[in-house]
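One chain is shown next in structure tokens, namely the form predicted alone.
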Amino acid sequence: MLSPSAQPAILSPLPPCGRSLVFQRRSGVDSRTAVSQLARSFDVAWGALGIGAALAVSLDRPIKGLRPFLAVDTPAGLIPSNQGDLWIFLRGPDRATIFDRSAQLGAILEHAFFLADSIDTFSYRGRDLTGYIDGTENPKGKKRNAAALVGPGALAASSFVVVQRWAHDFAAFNRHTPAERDDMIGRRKETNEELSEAPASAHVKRSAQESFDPEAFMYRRSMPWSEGGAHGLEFIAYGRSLDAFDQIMRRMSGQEDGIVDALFTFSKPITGGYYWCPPVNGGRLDLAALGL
């Protein structure tokens, strides 16, 4: 059952299309009014809103627990940042809804903020572009709700997300045969069964959410993307708290042990962002954690 009180977006099927959009605060702006004016007028029904910490900051009303995306270097290579002060996810049955809500946000949000960064996602079949099944790991039911939204308290049923897009190279991909592709993602891709004889270094076992000592369970809405010859997924992932990604990644990255994730083999992150996503009260952005 959905929470009333999150936003639907959070928690609602993939859509057939979406838009993960950056936004920036311009220089010498006071945004608080921008805002105001945006919780009043953004209609959860659109997609799903976040709020960055240097916003929060900026209206003197930080958020616990959020912080932002700092970029890092590791075995893997760079794990890089794009952080934003507001980041949107529209969805929407068609390109057209997408771009009529693109236009009314940006006559919303023109006078203080700009668009830093925009991709266009869509569903392929429930997959990655890899052909492989994404998010097969994703907590159901009562559980789903726990992993993705903040529990009882000033910021309950408000939720953190991470947005960090992976560019794939499919040449570098095709290159191994479908024997060795299943290896590196510890699945076959044709049954989806987990490989119990997989390297260490499968993004299964990367990546296993059980495994992390407190349980790193998020609940994934992750989309593809393929733009100017170049493609990759939009990874989206909320959770009640950030703690669980930041441990996923550092294993993943080969902090933790030096075991990098063979995902790196083929796919690299090439933007990051924090954000915390407000809660919903009769219908509309619930901002009093703002002040606002």
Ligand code: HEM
Given for the second form:
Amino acid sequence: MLSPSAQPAILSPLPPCGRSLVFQRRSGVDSRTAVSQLARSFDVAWGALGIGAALAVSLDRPIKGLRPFLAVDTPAGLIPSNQGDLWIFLRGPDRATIFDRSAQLGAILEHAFFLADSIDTFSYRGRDLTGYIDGTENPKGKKRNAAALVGPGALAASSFVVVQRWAHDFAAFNRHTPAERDDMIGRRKETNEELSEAPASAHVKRSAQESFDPEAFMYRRSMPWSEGGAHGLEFIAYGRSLDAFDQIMRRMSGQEDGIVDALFTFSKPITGGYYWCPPVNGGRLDLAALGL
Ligand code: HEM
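Having seen the form predicted alone, the form predicted in complex with the named molecule:
Once more the chain from above appears, this time first in line as the rest of the complex follows.
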């Protein structure tokens, strides 16, 4: 018997183009049939797929460690939620491929789910749209797998993901000098050097993974978006649990010590969802944990 492995899209390099999609169940639909059809038809080469807590509960199989993303009022402002039943991240070399995959996916899902949210993403030379390299401190090799995937046990090789869209205010960002911007991120834009003297509000000071107890490592796979004059980052981070994100977001948003991450001076979260990404077995999603 094959042992479960991770969805390939979780660990693959970022694609040139992506689309982040949130679906909700249609009312009166039998979740069991809809989700088993989806598992049979979803090609894991298309991208990553995550299940929301309410969908798992509707199948009488809550997933240990999966909870809905709840909106919270913080010193940094409102952290909103757009929790869905399903999150699918399509990946592709170009927009044409994403278009074709969306159409195939739509045909599979339309009877049971409706599209609640969608954004096209793209790689911006490995950087956030502010120009700063994103992903430098991602764990690598075995540490990456240990951070991103659930270890041996009932949910082995599955993963939890947080998806949170941030909208940037470039006018606010550009009012600062380059040196002030480097201090807000905590790295030098030109060299990517980490600034040890950066203020406590610098993003990399707030989010330093090894500074948490327990350490809060996650595997970030965020991608920029730009649509209708608005721009930002589709923050996507995989974890063996959702705890690392919770710990870091608490500190970033000032809930821990009142110091708000400088990111919030030019960007704000506008969506938020938690999902469980089932493992793969024999090239198909393995939904044994959902009783399917
Ligand atoms: C506007 C949204 C965001 C932008 C533009 C952004 C950008 C960056 C940049 C440029 C870095 C430094 C390079 C690197 O290590 O990747 C970084 C690091 C990091 N970010 Fe973010 N980030 C955003 C949101 C978040 C959120 C919401 C979280 C988690 C709650 C987060 C967690 C981290 C972590 C864990 C690191 C590495 C810290 C370390 O251990 O040194 N980021 N981010």
